[in-house]
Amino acid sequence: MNVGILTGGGDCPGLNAVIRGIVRKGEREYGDTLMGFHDGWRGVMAGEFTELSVNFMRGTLPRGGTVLGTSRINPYMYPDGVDRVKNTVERLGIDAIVAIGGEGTLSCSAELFRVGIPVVGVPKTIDNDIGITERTFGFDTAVAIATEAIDRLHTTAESHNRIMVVEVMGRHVGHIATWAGLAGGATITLIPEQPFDIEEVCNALRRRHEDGRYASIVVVAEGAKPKAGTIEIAPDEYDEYGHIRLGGIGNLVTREIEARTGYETRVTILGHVQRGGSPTAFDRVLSTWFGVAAIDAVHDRAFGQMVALQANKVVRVPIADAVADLKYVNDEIWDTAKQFFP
């Protein structure tokens, strides 16, 4: 078969063991001719691809990023779009796609399918806000990541008798804030899940610090988002894809408690060193996983459906269905995290 094979959304540790994956198994077991389409669909629309073969992929198991490139585009920014996509399936006889990626990548991918396309979709986002899959690959590293820096602050806070206050990723959903700020022994987190009133947060921090402590660790999603009324805000303002531009709630946090509460308080905003360098273990694991059940389900002709991770085996799912709600932070974590709140 000739499969075509994409990255697409931002860049994610794994994917480059996903590809792998798929590539090992595609031209040792079935023969299988791959080419990897250049920055996510805009290079199926143009296009631009490259060979792929499993001399290409050597070395790249521990590599960030994507050797492929990414982007945001998706044949729906264009009026003929969809055509375009048409035609390089057809010209270059491919017979797949595996289209990994988040929310966007595979929403498009599930439409795609709709009018003909055969997709294949594999689950990417440090999220992890992908529904009906347990896990996705780049969660783990990220949660590492941000775990590292929490160990880190906690030391220079203790140092200083400061508050230090963490933004992380999570732009809808607050699982790496929650898991991080759990395995670093935050003294709060704030979720997009659950708006916070500040003066809830100061008075936490108050008693924390009257009990004889002497420094604490606030982590905070991107997303997280006050209670009407109690902080005011700016409006919110959305890129060229629709998303709303997030980043700075940590910024405005640090200013409130300062303010409130005369306590030191510093902030650290992780940003995007969440998404780079080598995968965890873990990732590494799930993503070639996740590449090698991906072919598998390219030669059933199982289009239309993505490989997750469910009670430990990796299945098959509707992609429509797996992008039809977001997976917010379950119960049973987020009161785990709350019984370590002050």
The other form holds:
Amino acid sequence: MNVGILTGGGDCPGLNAVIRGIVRKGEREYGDTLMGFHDGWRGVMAGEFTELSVNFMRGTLPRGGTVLGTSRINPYMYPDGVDRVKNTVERLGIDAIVAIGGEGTLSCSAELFRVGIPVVGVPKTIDNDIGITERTFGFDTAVAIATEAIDRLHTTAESHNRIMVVEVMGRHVGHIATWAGLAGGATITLIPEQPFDIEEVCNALRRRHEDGRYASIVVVAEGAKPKAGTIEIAPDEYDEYGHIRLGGIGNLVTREIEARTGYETRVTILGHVQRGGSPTAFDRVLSTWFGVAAIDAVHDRAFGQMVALQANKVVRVPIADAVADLKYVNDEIWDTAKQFFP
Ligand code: F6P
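What's the form predicted together with 6-O-phosphono-beta-D-fructofuranose like, now that we've got the form predicted alone?
The complete assembly is shown below, putting the previous chain first.
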């Protein structure tokens, strides 16, 4: 078969491992021709690709980023975008496209499947917010990076008697914040799913610091929101793809804590560090597993389906179902995290 592969949306550790998995089984077992489209759906519209081989993918398993490049461009942004995709598929004789991406890339894949494009999806995002799959690859790496940062911040916080606010990614969901907060022994964690009252946060910190010495870590997901009527936040900004642009909440929380409690407080915004570099062993395995499962799905002509992790097995689910709802932090893990708040 002629199989196209693309990586769309924000990059994520493990993308190369997925591509490598697809290429390995595609070339060796199925005898496929594998075409790696450049920069997500942009490359499909433009018909720009690199032919992939086992040889080409050598050495990429531990490498972050994506050898194909990525973008948030999708065909629905252009009046003739879908026709351009159809044209590439016909002209190159493509039998299937494996789309590796997050919510945006997969939603677009579900639409394209409806108009006849043979797509198989692979869920990617450090945010771990894609429904139906228990995990997306990249999440474990992001949590490991955030946890290491928190560990480091503990010692400097203790030396200076300071509060350290750490802002992590997660614009709609708080999976990274919750897991890294738990793993790093955070004092308090603030997530988008649970609007916070800054005065309650300050009271909790005051309780913890009653004995005079203090060193606290406050983990804040970038999409965390104060409860209505508590503190003013700047109006949301959007990027050119309509995605909310965040990144200010850590500064705001830091300023408010220092002003209200008098405790010296500093902020660290981890940002894209969480998306860069080498995937963890878990993410390398999950990515490879997803890649191999995706090429099997192609050969079973399971189009419109996405590979997903469920109960320790990789299964297939309709892409449209997977993107219907975001996966939020569940009550069990949140209750566990809350046990450790002061
Ligand atoms: O989708 C993953 C994500 O890392 C979000 O948590 C974050 O808000 C966003 O990407 C940042 O995207 P960009 O690279 O476009 O700034």
